[in-house]
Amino acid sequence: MASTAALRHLVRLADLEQSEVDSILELSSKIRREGTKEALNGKTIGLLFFRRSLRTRVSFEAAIGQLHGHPIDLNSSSDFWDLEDREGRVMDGIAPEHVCDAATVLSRYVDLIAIRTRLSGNSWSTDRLDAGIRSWANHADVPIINMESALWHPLQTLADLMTLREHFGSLKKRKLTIVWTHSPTAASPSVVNSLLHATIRSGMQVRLAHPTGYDLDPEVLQEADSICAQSEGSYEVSNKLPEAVDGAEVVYGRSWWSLDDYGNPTLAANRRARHTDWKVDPKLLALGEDAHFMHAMPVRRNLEVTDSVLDGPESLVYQQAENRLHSQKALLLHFLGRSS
């Protein structure tokens, strides 16, 4: 049970000073270039997911074990139940047990958690309070981990900002675009704002461009905001694709849902279906300045990216996922006080 006094969780990038965000980076390319030692020897990680994963779960459970650490790895669709994370609950619907009770007994069992939460899915109002994984953090008597929520995706944002360094070194004035992308299947905000914030904060010229409906949060937005006027990056918003992407050192693509539309799905098909055009390709990328491209994947190939783009020597793709392994370790490290 680690210390209540020395207590820390991450649920999003910006729980870290820019300091220890660094140290995390600069581990992480150490541990890139050097591999690791068996720095987790005795320790547990629990692992909670309420979603379907790939990279996360891979890479983290894979991280664990070549720092010789044990992972529990659990799914709450077939290795446990629902859990109620409203308080004061009198709990006579679905769920058999509270989080406060499985943080609680769980903290006991191992070091650190990390968990991916439910979304509703049909309100934003409400799924954006984040309240499954705060909840964790509220009731757990060791570190918790966001490895995804409905507003944030700190492991994600690390992967990126690890190989945009490995790219350009310092980041400060460097242009990167995130362009929205057409998916019938988008994704929550989640990885978009977490990249915004953490993009600016590293002093780079952030510009979103996406079609008129998916704004974003619009106090992840009033955030951004106040990050820019604290440092040296900077951010626009742009709903024409070509002009924003002139210039970008790097284009980003991302399809997520329109908060307009949340909830209905027919609105937002039918919303979507008029973006189809919004999609990355060799005449898009050369609108950019030696532009190269990223994405957190999972990515629908000649929808969102052609396959020239994807597989070609622009993509930063597969770096940017093999980094999950590199910097989930250096997290990992930190947040168990053995980075030495």
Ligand code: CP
Contents of the next structure:
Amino acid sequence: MASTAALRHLVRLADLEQSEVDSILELSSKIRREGTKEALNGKTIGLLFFRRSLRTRVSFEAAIGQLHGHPIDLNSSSDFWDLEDREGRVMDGIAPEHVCDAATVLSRYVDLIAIRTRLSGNSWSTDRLDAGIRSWANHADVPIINMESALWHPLQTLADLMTLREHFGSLKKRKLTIVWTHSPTAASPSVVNSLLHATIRSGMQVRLAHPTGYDLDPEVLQEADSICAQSEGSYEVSNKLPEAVDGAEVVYGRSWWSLDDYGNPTLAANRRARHTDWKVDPKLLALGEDAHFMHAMPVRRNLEVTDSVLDGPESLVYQQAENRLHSQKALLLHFLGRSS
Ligand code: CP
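Which structure goes with the form predicted together with the named molecule, now that we have seen the form predicted on its own?
Now the complete complex, all chains and molecules, led by this one.
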């Protein structure tokens, strides 16, 4: 199903020009307001999950169905062979198939492949290479969309930008504080990496608040510095809560692993236990300027954020989750070259 048009992938949001992001977001809002035609009629899309998902899986499958395309949803634990993603290996391990063969074959069946990759969880220096998603992008003959890898979660960020724009209109000079939250099931920093870059690129003034030892990947921060130099956006890092929320218009909660303890659950648990006070409650939110609350979910109620904040009028979390549906429809139409 490969076409002669230049093949493009979405591993991270920076793979799109800002003008393309703007146009996808405009289309997302139009789709939310007006609905869509049967714009993916005849298109087949493969969804490959190497990790669990609720929102991404259901919103993507629903988006494709509502556009009258055909989703094929596959789970690595039950539906296909273990895959090798390292090049040139003697394949004498568990995996009986290489990504290069799976990607080439699937490209002959489907029009686009979306993938949520698995993390080893053992070594950040290995996981940060995002070899899983990059290997698919190297070998596929159809667009590859990243449904979350170790480093990036572009689909979540698209929905986040859509939600922020619905709330503020222009994002320039708006104040966002991203707050690390305490959770025993912390995630990779993918959501925060993508959000940080995209919001600075949109001209927001971002504070990244986390306890010591939860610094983002140095290359992600270096790139954030470069984006600041080329945009009206800015960011600063703070290890102080509640000060970091002072004046914030949006507080975005997220728990992520300490990269210092990556692969060592005992050290990670010990470090985490020192920061149980990193939780969003009404008192913290009140330090902002009419601050609203966002979270990519799943969220641990009354551990990361209180019920009163999540269920209160300041919460944008369900709008955020709903916008996954609209923004992914717009993204699919962008990639598959059809207007709604
Ligand atoms: N926010 C998000 O990606 O949710 P899932 O992990 O449930 O897909």
